[in-house]
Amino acid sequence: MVEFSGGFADVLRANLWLRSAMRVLVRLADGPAGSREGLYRLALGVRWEELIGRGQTFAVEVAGRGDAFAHSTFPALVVKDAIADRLRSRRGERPDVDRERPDVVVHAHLSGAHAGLSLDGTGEPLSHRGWRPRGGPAPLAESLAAGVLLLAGYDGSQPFLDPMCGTGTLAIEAALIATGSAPGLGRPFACERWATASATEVRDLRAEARRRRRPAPAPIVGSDADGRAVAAGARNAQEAGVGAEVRFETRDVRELQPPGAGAVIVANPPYGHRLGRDSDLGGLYAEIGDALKRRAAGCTAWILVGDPELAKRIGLRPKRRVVLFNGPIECRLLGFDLVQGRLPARGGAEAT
C-alpha cells in the first residue's frame, strides 16, 4: 500500500487519476482485535454517525486473517453489529445493510491479533475503467496494462505500438496517458455517495479532468493478426473516448511496423496458461524476437512473459526484468533496447 493524507477532494482526485492502483481506502481506526470483543470495541469507537447518512445503507467487507476468526463471515458480522449499535444509540434507529448496492462500504483488514477499519472510496476496482463492454479470451487488466506502460517509461511523447493488441487494452491505456486523460473519468466512485461528499467538488474535479485532455502528440497503433479482435479493440477505444487517437490494423506480428523512430513497442503474447499451452508457442516467441531484430532498430521493446522458457526463445538479452503478477500468474516484464547489429544465426546487418 501507499499512504497519503488529504480530504474528500484528494480521495476523488486519486480515484480519477491513479492508473495502476486498485482501490482508495480511507483509514478510520487501527487497533488490537484478538477477540470478538476487541474487534467490536474498535468498530464501536468510530464516529459512524458522521460517515453514514440517515437513510443510507452500508456493507462490511473483510480481508486478511485474524487469530480469533476462522472465517471472514463472523468478523464482518461483529463490525456490522458495532456500526448498527453505535448508530442506534446516537440516532435511535438501526441502519439497513445492503450487500448488493450499499451506499457505504466498510473495509476491515485483519492481521493476526490486529485489525484496521477503512472506508472504501472506490467501489468497483480502479481497473474497471468503465469502457470495456467486451474482452478477448485473456484480456489484460487495465491497471496492469497502465503499470506496464509506466514501467516502460512511456509518457505519450513517443510513437507507440502493440503488435499483438488483442482487444486493445495496452493501446487504449497508452492513448489515455498520451492525451492526459483521467482513466477514471468515465465511471462513478463510492466516495461520491458518502454523506460527507461535496457535490461542488465532484463537479469541479470532473470538469478539471475534462479540461486537461489534449490530442496525442505521437502515433499510437494496435495491430493483431485476428481481425475480429482488432475490430473489438476499435470499438473499445471508442467507448474509452480515444477512438480518434488509436489506429488499429490487422497485421501479423512477423510483419510489425513501428509507427515512427524511437517507438515504444509493448506486447503481451500468450503465456500458455489461460489460453491453453500451444506446442508452437516457442516458435511464436522466436518469431517475435526475429521481427524485433529485423524491423525495429532504434526502438525499445517491452514484452510481458509468463513462462521463463518461452522468454528464452525471444533470443534477445533484456536490459531490465521486472516481476509482475497477472492475476495468479507470476510474470516477467522484459525490456530490450533494439540497436543496429548482427543477427548471428541468419546473417546480415540486423537489429539485435
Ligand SMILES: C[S@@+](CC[C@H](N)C(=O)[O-])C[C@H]1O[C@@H](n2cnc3c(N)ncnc32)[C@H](O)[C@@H]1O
Given for the second form:
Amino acid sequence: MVEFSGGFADVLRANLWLRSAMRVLVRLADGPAGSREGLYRLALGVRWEELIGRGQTFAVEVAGRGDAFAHSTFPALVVKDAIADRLRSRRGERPDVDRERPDVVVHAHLSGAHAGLSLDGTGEPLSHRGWRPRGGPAPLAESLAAGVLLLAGYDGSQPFLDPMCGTGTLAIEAALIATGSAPGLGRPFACERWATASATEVRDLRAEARRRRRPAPAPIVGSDADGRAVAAGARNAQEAGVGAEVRFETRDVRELQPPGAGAVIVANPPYGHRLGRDSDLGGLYAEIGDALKRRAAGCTAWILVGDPELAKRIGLRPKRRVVLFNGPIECRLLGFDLVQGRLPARGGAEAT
Ligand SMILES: C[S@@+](CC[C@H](N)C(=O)[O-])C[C@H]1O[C@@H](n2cnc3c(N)ncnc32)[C@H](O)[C@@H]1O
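Switching from the form predicted alone: structure of the form predicted in complex with the ligand?
Once more the chain from above appears, this time first in line as the rest of the complex follows.
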C-alpha cells in the first residue's frame, strides 16, 4: 500500500496513470473495531451524506479478517446498516444497496481489532485496461507486465523485444509506456460516478492524457513460435490503441532477433504451474539462454520465471533477482547483462 493525499483530480489522475497499481482507495476512517458496536460506530461517524448522492446506490466490500467476525458477510452488513441509518437520520430516506452495479463502493478493511473504511475510486481493478474482453483470460496481468517493465528500467527509449510474447501483454504495455499513454484512458473509473466528481476535471484530465500521446521513439517487437498467439497479440494491440506501434512476428525463441542495439528483452516463458509440467521445459530454458548469449550481445534480458530449477537451466548469472507474485505463484524476475564476446560454459555460472 502506498499513501498520498490530494483531491478528486488526484484520484482520477492516479487511476489514469498508475501502471502497476491495482486500486485507488480514499481513506475515510480508521479505528478500533473489535466488536459489532465498534465497527458500527466507526462507520456511523463518516459523513456519508456528502459521499453518496440522493438516488445513488452503494455496496460494501470487506477484505482482511477481524477478530469479532468469522465471515465477511456480517461486517459488510454492519457497515451497510450504519450507512443506511446515518443517511436516513440526515435525509429521511434510505439509500438502495446494489451489489451488481453500485454507484459507490465502500471498502472495509479488517485487521484484528482494527478497521479501515475507504471509498473505492477504481471499480474493476486497474490491471483491466479496457482492451481485453471483460472476464477473458489474462495470461499475465497487465499491471504485473507493466511492473516488470518498470523494474527492467524500460522507459520507451530503448528497442524492445518479447521473444515469447503469447497474446502480447508485455509488448502492449511497453508500447503504452513508449507512447506516453495513460494505461487507463480506455476505461471508466468508479470515482467518475461519485457525488463529488467534477465533470470538468474528468474532461480536462482525459483530454490532457490524450494530448500527451506521442509516437514510440524506438521499435517494439513481440514474437512467438505459435502463430495463433501472434495473431491474438496483434488484435489485442489494435484494441489497446497501439496496433501501429508493435510489430508481431511468428518466430522461435532460438532465432530471436533484437530489434536494435542495446535492446531490452523481456520474456515470460512457459512454466509448469500454468501449462502442465512438461519434461522438455528444461531444454527450452537452456535454449533461451543459448539464444540470448549467441544472438543478443549488448542487450539486457529480463526473464520472469516461476520455477527455480528451470531458471538454473538458462545458464547465465543474473545481475538482479526480484521476487514477484503472479497471482499466488511466487516468481523471480531475473535480469541479465549480455556482455559482448563472452560465452560462459554451460553448467558454470547459473541462475537461481
Ligand atoms: C506464459 S506464455 C506467455 C504469455 C504472454 N506473456 C501473454 O501475455 O500472453 C509463454 C509463451 O511462450 C511461447 N513459446 C513456447 N515455446 C516457444 C519457443 N520455442 N519459441 C517462441 N515462443 C515459445 C508459447 O507459445 C507461449 O505463448
